[in-house]
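Only one chain is shown below, in C-alpha cells, and it's the form predicted on its own.
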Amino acid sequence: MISFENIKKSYGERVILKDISAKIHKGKITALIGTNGAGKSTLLSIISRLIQKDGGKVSIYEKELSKYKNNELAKRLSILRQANQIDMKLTVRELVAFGRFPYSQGRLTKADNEIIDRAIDFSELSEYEHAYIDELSGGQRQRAFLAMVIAQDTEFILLDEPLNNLDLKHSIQMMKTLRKMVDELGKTIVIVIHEINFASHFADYIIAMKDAKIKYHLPTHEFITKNKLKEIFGIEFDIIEHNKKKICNYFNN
C-alpha cells in the first residue's frame, strides 16, 4: 500500500501543495482530478520520487520511500509522466524492452521476451514494433510509452494523464486495460485525468484536489454527485445513471 503523510511543496511564494494526506487502496484505480494547477502532477512525482517534497513522508507498505534503493523501487512502482522525451533512435520494441531493465540490467532472458511480447500485444501495437518511435503518431507513441510502463511490471502503477494525444477510440481502451490490468493482474493505479466521465466510469476511487489540498477521497459513487463537482470544477453538472455508472452532462452550461 502507498500512503503519504502531510506532503508540502512549494515553489518560491506558490504552494503547490499544502500539508496533504492520503492512503492509496491496493488492487484498485485511483483517480487524481481538479483544475489545473491543483497539485496531481506534483503529488505523482513527489510519489514516485522523481521530485523532492518539502515535507512530509511518503511510505510504500510502511516503508520509507526514501530508504528504497533505486532498482528495488523500480520493481515496486512505475510512473508514465506527460512528457517522455527520447533522444535515442529507438524502435517500439527496444522502447518496450527498458522497462525489463531493474530485472535483467540489459541482458534479456527468454522471460523478458515474452513480458515484451504480452506488453506490446496489450498495447495493441505489434504491427509497429519494429517501427521507430519519432516515425509513430503521437497517440501511437502515448501507447508504446505505456507498454514499456507494462512490461516494468510493477505492483503500483502511477499515470499522469496518459489519455493525452489518443482519440476516443483508443482512450477508451487503455482505460479498458488499465482495469484488466487491476482486475485481473491486481496492479494498483492511480491516474491523473481531466474527462470526468472517464474517472466516473473506470475508477474505483477519486482524489479530488483543489488549492492545493485534496478536498475529497471517496468511492467514486459517493464523489459524483452535483455539490461535489461543482465545488471542485466551478460549473454546474448534471448526473445521469446508465447502466449502473454515472454520467456527468456539463454542456448544459
Given for the second form:
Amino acid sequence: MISFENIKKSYGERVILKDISAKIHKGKITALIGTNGAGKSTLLSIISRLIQKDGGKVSIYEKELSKYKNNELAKRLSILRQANQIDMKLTVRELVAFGRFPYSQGRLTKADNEIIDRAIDFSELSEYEHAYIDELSGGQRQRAFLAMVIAQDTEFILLDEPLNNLDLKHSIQMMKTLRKMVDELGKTIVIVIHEINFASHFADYIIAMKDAKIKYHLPTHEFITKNKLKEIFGIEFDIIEHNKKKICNYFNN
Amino acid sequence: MRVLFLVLILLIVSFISLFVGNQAIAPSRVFGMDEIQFLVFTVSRIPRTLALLLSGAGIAVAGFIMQQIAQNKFVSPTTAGSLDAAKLGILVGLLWFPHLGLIQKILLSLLFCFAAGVAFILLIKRLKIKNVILIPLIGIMFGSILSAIATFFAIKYNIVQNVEGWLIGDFSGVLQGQYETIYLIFPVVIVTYILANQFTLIGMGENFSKNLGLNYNTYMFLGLLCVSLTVSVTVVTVGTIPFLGLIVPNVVRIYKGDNLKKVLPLTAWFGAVFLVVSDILGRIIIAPYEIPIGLMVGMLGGLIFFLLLMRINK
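Any chance you could show the form predicted in complex with its partner chain after that form predicted on its own?
Okay, now the whole complex, with that chain kicking things off.
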C-alpha cells in the first residue's frame, strides 16, 4: 500500500508540486492524468525515489521510503519512465534479465530464468528474444522494457506514459496486459496516461492533477463527467456511454 | 571451438612477439640459446610480451567501463583527460617528491587520474546539453588544460623532454625488474569481470540503476577507480597508448553489444592481440629501429575503425 503526504517540489521559483497527498488503492490501476506540466511525472519520480522531494513523505506499508534498503525497495516497487533514451546494445533477453537484478545481482538461477521466459512470453516478444533492442521498433522496445518490469516482479509498478510510441493495437495490448497483471497477479499499477479514453476504459481510479495539485482522486466512472474533464483539460467533452464504459469525445470544439 | 580459435591466435601472436627483434633468436633454438640470447629473452622479450598483453587487455576494458560510466561511446581515457591527469601526477611526484619509488609514483598518478575522472563525470552529469560529440570534446579540452598545467611546470623546471617522453608509449624499455607493476592490471580486470553486471547497469543511467536497487554512486566510483588504476599503471610503466581504449570496445560493441559480462573476455582479448600485433609491426617495419607503439595503434586503429564505419553505413 503506497501513500504520500504533503509532497512538495519546486525548481527555483517554479512550483511543480504543492502539498500533495493521496493513498493509492491496492490491487487496482490508478491513472494519473492532467495537462503537460501538471506535475504527473515529477510525482511519479518522487514516489519511486528517483528525484528528491522538498518536503513530505512517501510510505509503502506505513514504512517511509527512505527507511528501505535500495535493494529491498527494488523488489517491491518498480518504475518505467517515459522516453527510455537508453543507447545500449543489449538483446531483449539480456534487458529482461536485468529485471532480476535485485534478486540475483546478475547471477541468474534456474527460477530466475523461468521468470524471464514468462515475462518475455507475457509481452509477446519470444521471437525477438535474441534481437538487439536498438534494432526493434519503438513499440517493441517499449514492450521489452515492460517485460523487464514484469520480470522485476514487484507489487507496485509505476509507469510513465507507457503508451508512447505504441500504435493503437499495441496500446490496447499493453493496457490489457496491465489489466491482466492487476487482475491475475494482484499488482498495483499507477500509470501516467494522456489519452483519456484509455484511462476511462482500463483504469479503476483516476487522479487528476492541475496547477501542481491533485484536483480529483475518484473511481473512474465518477470522474469521467463533462464538467470535471473540462475543468482539468480546459476543452469541451462529449461523454458517450457504451457497454457500461464511458467514451470521451473531444473533437467537437 | 571459437574460444579455442581465439586462444590459439593469442598464443601465436605472443609467440611471434617473443622471437621478433634485433637480437635474432630462432624459435628452434629456445633450448640452445647462448648467454646473450638467453639474457635478451628473459630480461626483455618475455617482460615485453607480458606487458603488451596486460596493457592491451587492461586499457581496452578500462575504455569500455569509461564509456559505460559516461554513457558515451566516444569517451575513453584518451578523451576524458585521464592520461593527462596521470601524467600530471607523475610530474608532481618528480618535482616535489623526487625519491618516490615506482609504487608511490603509481599511487600519486592514480590519485590525480581518479580525481580528474570524478571531476569529468560530475561535469558532464551537470551539463544540460547531452550531445554525443560534445562530451568527448569537453573531455579533450579538459585533458588539454591538465596537460598545459603539466607543461607549464615542466618548462619552469626544465624537464620538458622527460615529460614528453611519457607521452609516447614505448615497450622497448620494458625490462625485467622495472615492469612488474603492470601485473596490477590483472586483478583489476578480474574485479571488472565480477562487477560486470553492475557496470552495465551504470551504463543504463542513474534512474535505471536506482530502479533496480543498485547503489549508483558507489559503483560509478568503483568503476572510475578501476579505470584510474589501469591508466596510471600503464602510464608509469610503459607510457601512454592513445585510442586503444576507444577503438577496441567500439569494434567489439558493433558485433557483440554492450553486455559487459558477455563481451569483457572478447574485449580483453582483442585489446591484447591488437597491441601485440601493433608492437610486432612497429618492430619489423623499419628494423633495426622501432616505430613507437602509440603511432602504430593510432594508424592501425584508425584504419580499422574507418573501415568498420564504412561497412555499417552501407
